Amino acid sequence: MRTSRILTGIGIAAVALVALTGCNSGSPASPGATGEGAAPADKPLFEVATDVTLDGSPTFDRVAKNGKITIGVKEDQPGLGYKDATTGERTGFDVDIARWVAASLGFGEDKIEFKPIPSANREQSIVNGDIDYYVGTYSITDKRKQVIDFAGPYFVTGQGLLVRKSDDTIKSEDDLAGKTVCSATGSTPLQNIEANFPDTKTVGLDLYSACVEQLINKQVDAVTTDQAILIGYAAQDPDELKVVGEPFTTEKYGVGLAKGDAALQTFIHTMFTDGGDTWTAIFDKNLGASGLTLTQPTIEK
C-alpha cells in the first residue's frame, strides 16, 4: 500500500486549489503533463504494454478485435472526471485511472472512446457492451454487484453536502428535515437520502452539474453527492458554494465490469496492488494540494 494526500475534512479555502489543479493537469500518458505531483516532461506516468494476453476475459477478446476500448466516464465532476467545454480535455483522478488501465491492456490514447454515462444508465451500459469497462466515482454496492463486477476500489471517499455560500441553516446532515436536496438519478447519495431521510424531500436528475445549476437559482437547498465531487463545484464557484459538515458515509470506487470477466477483474486487481507508485503520482497529479495524507485502498477480491 502507499501513502499520498487526500481533500477530506479540510475548509474549502484550501481545497479550492485541489480541484483546480486537477482541472488544469495534462495527460498522465502525455509527455507535456503538468501539474502538483506530474512526472517530468520525458516522463510520462505510465506507459502503453504491447503483447498484451488476457485469456478468458470477453471483455479482452472484444477489444482486441475492434482496435479500440471504450469507458464510460463523468465529464462534469472537476478535479474527477471532467471535460473542458472549449479544448475538448479530459481531466482528472477517476479519467487517468480508466486511461492507466487501457494503456495497462495495450491501448493508447488514440485507441481510446471516451463515452459520458449519467449514474442510472451504468450497469445497463456495461451489461449492453455499449462501454468495456466504466471509471467514475462508481460507487461498490451489493446490489450493483448483482448485475456487474468491480475491480477495486481503488478510491475511498464519502457523501457530503453543497449548499449555497450565503445558506447557514445547513451544517450537516441533521439539517436536512424540510429541505429539498438534489443528486443524480440512480446515485447512492440519492438512494441514502430517500431511505434514511424521510423528512427531506428530493430531486433526481440526470447530471450533478444540473444540480448544482439548481441549487445556485434556488430550486434546490443542497446537492448530496461524494464529497470529493463536491469539493470541485465549490471551487468553481466559491463565491456562491461551499461544502458543509463532514462525510456521514463511506464511499468505495471501483472499475465497473461485465458481470463474471474474473480473468479482467483479476488483471486490474494485480495491476492497482503492483501500481501503488503509479496510483499515488496519479492522485498527486490530480487531487494532491491539499497537504492530507491517505493510504491506498486495499484491494477487495
Second form
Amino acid sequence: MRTSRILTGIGIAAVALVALTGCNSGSPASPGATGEGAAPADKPLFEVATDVTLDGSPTFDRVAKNGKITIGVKEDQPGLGYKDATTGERTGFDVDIARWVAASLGFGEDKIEFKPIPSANREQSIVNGDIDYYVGTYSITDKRKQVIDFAGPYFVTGQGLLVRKSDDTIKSEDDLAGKTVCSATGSTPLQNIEANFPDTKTVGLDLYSACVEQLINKQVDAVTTDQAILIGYAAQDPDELKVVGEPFTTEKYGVGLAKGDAALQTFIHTMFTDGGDTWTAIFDKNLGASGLTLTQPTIEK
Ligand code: GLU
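Now show me the form predicted in complex with glutamic acid; what you just gave was the form predicted alone.
Let's see the whole complex now, leading with the same chain.
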C-alpha cells in the first residue's frame, strides 16, 4: 500500500467547504452518460461498457436478468455518499465508485437503483440479495468477511473525532475519558471505543448525521467515525464543528459483495488496477479540495 497523509484542522474544513458546496455538484447528466463530470464541458469520468459478459458470477447473472443494478449506499455523508434533499441528486466519492463499477458491468445511470442502507444493516442486505453490491465507507474486516466478500481496498482513512468548535477540552482520543461519543451502530469506530476506551460513554445511532445533530445540540461531546466522513460534516458547518486530532485507526474501504462471488471480485479488482486515471479523477472531483491527500491504494487479494 502506498502512503496516505491526512490533514486536519479549521483551514482544511474551510477548504473542504468550497469543495463540497462549489465544485462537487457534478453527477451523471443524462441516462447513459454515467460519470459526467462537474461541468458539462468535462469529459465523462468513465464510459458505460457494452456487451459485457462475466462467467461464474451469480450477481452478474441476476443483474443481467433484471436489466438493472441495485447498489447499497450512504446518503448523509457529504463528499462520500450524499443525496441532495431538494434535487435528489446523489454525489460523493463512493457514489461515483459505485457508478464506475456499474458502468464497467454495462449499467448506466438509468439502470441503477441506489438504496440507502445504514452501517448496521450492510452485511444482511448483501446476504439477503436486497442489493447487488455496497459502496459506502465500508471497512474491510475479518469479521465481516465471514459473511460477505470485499473488493478493494479502494480508499484508506482512519478513525477521527468531530467536536463542537467551542470545545477546547477534546484535542485527541486521549481526552475522551468521562466524555460521551456518538457513532453509528454496527460500525468499527463504535466497536473500537466500546472495546478500548472503558471510561468513555457511547451512543449508537443509525446515521452519522443524527450523531452530528446530537453534537450540535450538546447531547453528546463528540462524534467518532472515519476522518474522511467527519471532514465532510465540518465543511458543512464550519462555524459549529471542527475535526480534532490525527486518525487513530486504519480503515480500508472495500466494495461489499455476496460471499463467494470471486468472479465479480476479480472483475472489480481488474477495474481498479487497470483503471488508469479514473480513480484519481473521481477523487479529485469529490475530495480534491477536502484536505485529504491520498493516492489509490494497491488492491489486496
Ligand atoms: N468505516 C467504518 C465502518 O465500516 C465506519 C464508517 C461506516 O460506518 O460506514 O464501520
